[in-house]
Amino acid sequence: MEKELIQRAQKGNTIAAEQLYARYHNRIFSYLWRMTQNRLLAEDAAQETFFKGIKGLKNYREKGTFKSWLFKIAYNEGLRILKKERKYFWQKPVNENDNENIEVPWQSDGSPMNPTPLSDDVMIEKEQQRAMEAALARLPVKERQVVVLRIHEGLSFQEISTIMNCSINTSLGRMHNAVRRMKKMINKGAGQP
C-alpha cells in the first residue's frame, strides 16, 4: 500500500502525496518537537521536512525504508533550525512543580475533558514519565536523537545510523551512553546515590 502511494506521489499524484503527509505528519512533528522542545520551531521544521520530502520524492529510491528516508530529512531540518536558533541543547528547564507541563486531555470536539482524580498508580507513572522526559531533555543532542528515534519512533539501529549518518556501533554507543546518563540523572533526582 505505502509503496503504491510513493509511486503515485512520485508521478505527481497530489492525493497520494497528501496521504503520505497524513500518514507521517504526527510522527514527524512529535519527533521534531522532542528535538527542538519548541512548538513553533517543530512546526517550521515539519513543514520544511514535508516540502523537501515531496519535492525530493522523484529522487527517492527504495534504499532502506521510506520512513527512515523521511526521518533523515526531519533530522537534518531539526538540526538546521536548532543551529539557526543557536540551541544545541534544550534550554527549557523542567520543574516538577510547574503546572504548565501537565497535559490536558481533549475531547474530539476540541473542548477539554473534565479532570478526574488520578489514582496513585497513574500519578506515579506520570511522575516517572516526567523524570524520564526531564533526563532526556538534558542529554546531548546526538544521544537524545538516538533515544527518540529508537524508543519513541521504533526505528532500528540500522535506520538510525542511516538517518544520523554514522555507523551502527556509534548509534549503539550513543544509546548506551544516553541510558547510562538518564539512569544517573533519574537516580540523583530520586535521592539515590
Second form
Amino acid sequence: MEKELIQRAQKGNTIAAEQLYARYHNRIFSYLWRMTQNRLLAEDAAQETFFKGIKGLKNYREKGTFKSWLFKIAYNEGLRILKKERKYFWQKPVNENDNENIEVPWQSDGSPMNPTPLSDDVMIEKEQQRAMEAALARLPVKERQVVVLRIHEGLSFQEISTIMNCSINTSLGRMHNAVRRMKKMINKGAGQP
Amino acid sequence: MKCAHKQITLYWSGELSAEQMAKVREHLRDCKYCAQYLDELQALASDIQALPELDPGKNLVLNAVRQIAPEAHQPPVRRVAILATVTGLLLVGIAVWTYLPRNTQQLRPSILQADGRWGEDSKEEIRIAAVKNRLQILKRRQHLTFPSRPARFPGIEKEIHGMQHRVSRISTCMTERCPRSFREILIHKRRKG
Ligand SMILES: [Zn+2]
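Can you swap the form predicted on its own for the form predicted together with the partner chain?
Let's see the whole complex now, leading with the same chain.
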C-alpha cells in the first residue's frame, strides 16, 4: 500500500504524495517538536521536511525503509533550523536544574483543552508525562534524538546511525548515557513543579 | 561474556543474532549490574512510549504540496502523449463542465482549489502562497522574539521590508488576500513596541 503510494508519488502524482506524507504528519511534527522544543520551529521544520520529502522523492531508492529516509530529512531539517534560529533567539543552555521555560505539549497554545475535569488518575498520569517530557527536554539534543527515534519511532540502532550519520557504537553510547541521565533526573524529581 | 552495555542495549532492541542473544541471556543471569541496566531501559521505554503524539492543528503536508505544485503537476510524459491527453481531457472537461460544474470543482486537486480557478491566476496564487508562507514564518519569529526580549533584529526587519515590496507588487492584482497577513505583522509589531 505504502509502496504503491510511493511509486505513484514518484511519478509526480501530488495526490498520492499528499496521502503518503499525511501518514507521517503528526509523527514528524512530534519528533521535531521534541527536537526543537518549540512548537513553531517544529511546524516550520516539519513543513520543510515534507517539502523536501516530496521534491526529493524521485531520489528515494528502496535501500532502507521509507520511514528512515524521511526521518533523516527531518533530522537534518531540525538541526538546520536550530542552528539558524540561534542567530535570532538567545538560547538558554541546557541546565539540568532549571525547570522553567520548558514547553510541554498539552499546555502549549492551540492544543485542545479537555473541558471536563480530570480524574485523579488522569492527573497523575499527565503529571508523570510532564515530568518525563521535561526530563527528555533536558537531555543533550543528540542523546534525545536516539531515545525518541528508537523508542517513540521504533527505528533500529542501525537505522538511527544512518539517520544521524554516526557509527552504531556512537548511537549505543548515546542511548546508554541518556538512560543514566534520565534516571538521575527522574530520581532527583526534576520536572516536578 | 564481559559486561557490555552496548550488547545489552542491542539485546533489548532485538538486534542480535540468536547466538548472541543466548550469550547475553546467560550473562544477565549472573550479572546484577547488566540486569539492572536492562530494567532501566525497559522502564524508560514504557514511559517514553506513553508520551502523546502531537497534532500541529494545521495541514503541513498540504502547505508543502502547495509550494511544489507547478512541477509536481507535470509528470514526465512525451509531448505527443500530452497533446493527445490534453485534447481528450479538454473534450471530457467541456462535457463535464457543462453538465456537472459543481462536482468538477470538488474533484480538482487541492493545489488549485484555493479559488476554484485555473490558468493565469494559479501562478499568482502559488506565488502568493509562497510569500504568505514566508510572511508567516517571519511573523512567528517576531512573536516569539519580542515578548521575551524587546531587541532589534535588523536581519529580520530588512527581510520584512523586502517582503513588503514583493507582496505589495503581487497584491496589486490580488488586493484582498495578501496584504492582510502583512498588516497583521505590522499591528503586532506596533503593539509589542
Ligand atoms: Zn554485566
